[in-house]
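The data below hold one chain only, encoded as structure tokens and taken in the form predicted alone.
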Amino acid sequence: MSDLVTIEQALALVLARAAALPAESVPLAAAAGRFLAEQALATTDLPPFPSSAMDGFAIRSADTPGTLEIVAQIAAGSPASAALEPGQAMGISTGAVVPDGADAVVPIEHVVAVANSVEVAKAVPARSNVRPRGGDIRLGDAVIAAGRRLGVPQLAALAATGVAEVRCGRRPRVTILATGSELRRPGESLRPGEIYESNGLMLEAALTAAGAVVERLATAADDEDAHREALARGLAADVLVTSGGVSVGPHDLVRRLEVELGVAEIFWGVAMRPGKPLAFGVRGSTLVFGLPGNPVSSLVGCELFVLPAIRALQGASSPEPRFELATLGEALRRSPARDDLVRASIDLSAGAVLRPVVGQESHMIARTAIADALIHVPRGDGELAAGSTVRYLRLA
């Protein structure tokens, strides 16, 4: 494919090939951040019995107002007591079983208790402060649909409904390879012409947070044998992500060697800035992403294409980039031929206003440290005026 594809076209091509991996059983305690492969069903009614919403007294509404004999105390976790008879009341704790015969709970602060009796001054409506059995969810109902990511609320809901194990999409195995003879590890001394390698660490952090199991290979020097050996190893994973070596210079070896190794290139070049020289291909079921070497270009390509693929492989129902809406703080010029992704900070003091950071060149990764977001500036003529509503992608 010789022409540049749009962001939308590129994402569609990637997701069309990112089929969900097989499911596996996962203990609930180890399922944080995983994606459900099958809907999870409640193993019990919730609550599993009529329970009190207050500390107070279980009563019969028909006995109020009036003075009632206190015949028992019911603590949370205790089995159901004997049935409540007319003219009686039972002290009850929040969450305790409401006894048969009682149809309401009056809060302790609304009564006067003297010795073995309690005076209820006003009529108490039936069902007051009683949580009905199954009022939250019923046995066998779906707690969470397939394709949802399990965060804190989802884990709490599953635990409360008795689910001990869930079926989740397998976490994809990802290999990351940074290329370039000029790259050195942080902490090493730099010689003339050398720079510190940051893309591998950046990509590893992003992909691990998205659920991938990541292996980061040693940096490959600009040598065909070194590249070929590293690429062959990386192609054994579910996903291979390379950084650098995908442009058109004499040392850009990645694309050519991948073809030799059996990778079918789906597209090369996306109509966006930064990140235009981005490649995507497949070998069998392995997805192969070639990200540019410029750090910001690599970051943008990862956010727009690699992370959605990682989510799709785990069975996410909505793996696409999660764009939000906010107000643009200053005007931005549009390009007629490409989409721009502009780094910005989110000014919450002004009500979620996006303010572009100074320095938007693709090598300026240090400037990105103060950025919270990528503003999507769609291709077109003119400019986006300050005050416009724009889409942005939040940077974790």
Given for the second form:
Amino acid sequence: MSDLVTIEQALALVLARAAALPAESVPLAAAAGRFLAEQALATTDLPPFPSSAMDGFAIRSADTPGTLEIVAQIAAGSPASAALEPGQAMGISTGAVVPDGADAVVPIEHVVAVANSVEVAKAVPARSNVRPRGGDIRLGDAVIAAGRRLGVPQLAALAATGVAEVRCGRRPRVTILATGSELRRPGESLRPGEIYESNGLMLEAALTAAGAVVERLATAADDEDAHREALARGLAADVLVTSGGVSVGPHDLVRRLEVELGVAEIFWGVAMRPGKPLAFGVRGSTLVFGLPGNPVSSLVGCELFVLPAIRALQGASSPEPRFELATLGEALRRSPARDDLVRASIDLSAGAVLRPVVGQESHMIARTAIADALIHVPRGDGELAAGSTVRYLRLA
Ligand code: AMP
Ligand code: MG
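For comparison with the form predicted alone, would you give the structure of this protein in the form predicted in complex with ligand AMP?
Zooming out: every chain and molecule, the one shown earlier first.
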């Protein structure tokens, strides 16, 4: 393993091959988590009419202070009523149309209403409690830019502006294959030499949450026929993600058989720990990730490279890992040759402080369960001092 690529190089090599899949129309109700392929435009002014921000009385600012005659009640959803004349007031609900002639709404709490008149003791400035037409957005303006993921606020914005359907990048079909003769399913009993298979489920959960349509194949034993058959099937997907069998051992068959099946390897080996023996290649438009079998290595490779690819395939404008900044709780030694990814919990009791968890070996997936973050320790000399600001990736 002499020609390791850096994390940055590896990510660039992956993203260069993860062009957005074709767009499709998606009903808004099914669009949560999808990425917009085209900007979405407002189908209406919002609000579509000058609307009241309060329950109260529509009035003319120039008539205040004063006693006004109540001539109507306007409910939300009613069409615009007759224009308000000088000296008049109209009862109005929150969200109802402010009538022509009125330039302010005085809240019900600020007036004394007696029979058919209302007493406004103080002057009410013009425009008080009136939401102007189009004050939030104008008809035809972009509500959301292309490439943006539709989260909770974005869905609400689209619904509010009357968008019923959006154009989104197609979801990538991803096949996940765990390899290893030693692997058993949770619930089965372990014979000597066996362990439980955890990468398949982990990858399925992570990739599904990122928007992929996942198929998980049965675990492949470490023999050529089992590998060949499963890999051939996986290569029909947009993305094939394998775990295990990409190191240098005699039972590590994945890379060799993928090459036989026509995969062109782009890189093998990333200067990072954990997760070094990671392979990436392509066959036609299929992206092929070979993640190492150690569970934490698989997790790191998925977070740094596979998830960004899944986002890019869906048309994300910023598919890269989303690093955040926080304070390092204890010193961490740097390695001159490779970047480290250190599992840590986030202590929020006094600003965000990252506390590395005890036990950082790449098989220690159980200890990883208490981690919230992967700290990025860039290659270099010396150490990152306690109290310094570092980049980290949040683990979901
Ligand atoms: P490999 O990359 O196949 O050499 O596997 C490295 C280590 O990870 C070995 O200890 C394997 O038993 C373990 N391992 C491989 N695949 C999985 C998996 N799907 N789930 C849990 N552990 C695994
Ligand atoms: Mg193996």
